[in-house]
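What follows is a single chain, given as structure tokens, in the form predicted alone.
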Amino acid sequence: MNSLDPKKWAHQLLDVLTSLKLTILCLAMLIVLVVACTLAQVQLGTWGAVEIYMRSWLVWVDLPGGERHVPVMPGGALVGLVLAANLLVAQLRRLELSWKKVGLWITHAGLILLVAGEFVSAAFQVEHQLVFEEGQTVGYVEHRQQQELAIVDASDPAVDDVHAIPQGVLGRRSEIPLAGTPITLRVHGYFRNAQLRNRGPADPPAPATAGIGPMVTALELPVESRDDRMNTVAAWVEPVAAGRSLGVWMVSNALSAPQAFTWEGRSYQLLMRPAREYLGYSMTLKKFSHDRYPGTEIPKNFSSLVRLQDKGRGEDRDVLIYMNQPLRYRGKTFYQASFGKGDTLSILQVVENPGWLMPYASTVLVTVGLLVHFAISLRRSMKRRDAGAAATPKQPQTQGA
């Protein structure tokens, strides 16, 4: 046979995709990857050394004295895929389909769900945060590392009328007209992470003109990524209105208060927050607890009192959100996290992530698999005994005299 022939090639590749040797090395791979990520969480935290290592197709690293990257290794990505890949083929290629291999069938079936759970919750699983104070009512959650330039005409006392910008949009576009508003935005500049101190006499002029920007330098930073550090984000915006340029602002989520300015009577304010995303329904929180063990100032249980309104849904009730006991409502999960201000702040995390269920009904599918395997074996094992013992002659008995 021709060495090029397709259908070789085409049965030698179906015979390395199903082997067993892949399926250990992949597993093998997963175990060094977890260790990696863990030892690498000191240095990035849990959300940056899990993007690297396990949300991956490779794992690149920086070479010493030069901005290059080389990868050293498959990440999860593509580890998992190979795996998943493994498992379907080899189920399709070797398991014999009847009834005495319909454990072998479902467990392999609970193994690809459960690879498959991972690249659901890696495409779609958003996380925010939600925090209040006790008595606060708040509509919306926040993005912890992902920040908006907000454009909030404040000029009717009822009610403001908000324009948020991604931060993404910030660094892409130009001029960034407001809907609704005869107001466009030209972006002079953007830092996903920045140093902001005093101005000195040494420093470049600034690209500001109005509010607290001339006062300012900003010095750009590498971005970061450890779940405990905020990136500081800097941009500067130029309001114009009928072709009149409304001056040169700087926004940061650093800075304590939004710059301001007016136009034919009307007050807008520009502030850099962190990106919310509207509930839908409100949440209030009634109080929060902090006990400790007696005696102690060691934690025993954080829990936070909330009153869930939803007003397209009539919901009002009272809901007690705790460790280990989170509020599931509408795709969202509400974990208790974390507190401040004395213990009258809450920080809830909330997390959404359409695949939740798929790594329990993995966990089921593979315990109802390996069981009935094991019923089915011993089944067979109990017939082959009972076959032998009918097949084996009785030996004759002597009667003694």
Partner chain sequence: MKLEKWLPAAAGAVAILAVLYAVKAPPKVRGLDLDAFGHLPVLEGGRVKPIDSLARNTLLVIRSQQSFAFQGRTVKADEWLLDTLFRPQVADEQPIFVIDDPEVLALFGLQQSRNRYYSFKELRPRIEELEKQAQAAGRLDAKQRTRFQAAAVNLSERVYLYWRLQNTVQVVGSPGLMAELATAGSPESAERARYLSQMAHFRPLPPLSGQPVEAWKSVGEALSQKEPHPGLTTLARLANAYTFSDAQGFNQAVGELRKLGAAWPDLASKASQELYFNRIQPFLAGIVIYVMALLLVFVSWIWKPQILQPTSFALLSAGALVHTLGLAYRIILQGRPPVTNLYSSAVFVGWGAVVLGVILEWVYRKGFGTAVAAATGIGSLIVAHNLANDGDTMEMMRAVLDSNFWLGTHVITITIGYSGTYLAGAIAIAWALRRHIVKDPDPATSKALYGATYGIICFSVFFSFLGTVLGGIWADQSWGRFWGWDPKENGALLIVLWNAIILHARWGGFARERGIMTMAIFGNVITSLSWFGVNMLGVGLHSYGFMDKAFWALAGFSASQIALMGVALLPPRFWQPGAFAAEQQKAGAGTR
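Residue numbers count along the first chain shown, from 1. The structure displayed is predicted, hence computed values, not measured ones. We call the rigid core the largest set of C-alpha positions that still match within 1.5 Å between the two forms. First, how it differs from the form predicted in complex with the partner chain.
Superposed on the core, the two forms barely differ at Ala361: its CA moves less than 2 Å between these two forms. Put the two forms on the same core and the Cα of Leu58 is off by less than 2 Å between these two forms. The Cα shift for Leu219 between these two forms, taken after rigid core superposition, is smaller than 2 angstroms.
Could you give the coordinates for the form predicted in complex with the partner chain, as opposed to the form predicted alone above?
Only one chain is given; partner chains and other molecules are left out.
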């Protein structure tokens, strides 16, 4: 009667949110998303497809011909959130708190934890690489896709003074002061992905005025999302000190020639390099091994013998990192990922995920929950069978133990 009654509305909303139909709808949506995401991986690479279908609130599609794109269905994040909410609310509202349902309670708690774990991973998981050759000692890890602009003052022979600017900051800000120096960087342009080539006579004038930049033309490209392809970041920066320009410099990870400007007798190097994270401890590759099965090229094992030195904690020991046997140290996990240079260079994948234990806990919960639930149901149906058998004459009655 009064369809605008807020209480009734809230009730109806709660009905929808707790309904089993919504659960099935979410599961079906997930099937659609997973299939679409899997097929899209052929074109976009794993993480490109995951960003579009799974780690998004809505899935957008470009309309043909136009610049407009429209959402066509909910993305994995939205479906996951609704599913988790549905599980949680339905659990609290509909399922009675009885021993008969204890299996479902445990299972659903585990599933909520699993979905939450995927959200935590999506938000907080950071992946780096550690690349070192035999004999080399490294105290930092590098990001695979993200670059940073490093301004290195190497005037002091003992210590380098490094200012690192993440590539994202280059895109967001037009003026970046370098702390502890009189210099401010002005950003004149920034491409997340570009193709560089030698400047031809017909090319538009180069924004750069110093270094190698005036001889190079950069064409902006769409950003690559495939894991196996690199983006070429390009930016134009103008160091300014005391109101004086020190030239406009082009920086890019595709330019390997060193560039430097000078101010007050100090030389500052400009480097676009993979974004670094300093560990606070160091790792030395003592030996990399690549074992093969006899008479074949089939790899049997890859392993890195690493010396781990952490002065802060007084650690100095050898660790062996090999297949299925990572090193977990101070919140980071180091895995044997790749190798090169005639088996003298080792590449470790370095992963930091504060939620890494959540799936483990969830697995235990769901497994135990399902076992308990099916055991209870089985016992109930056995009892029913026995009761049915007891109803027919001449059958001796056996009560389920």
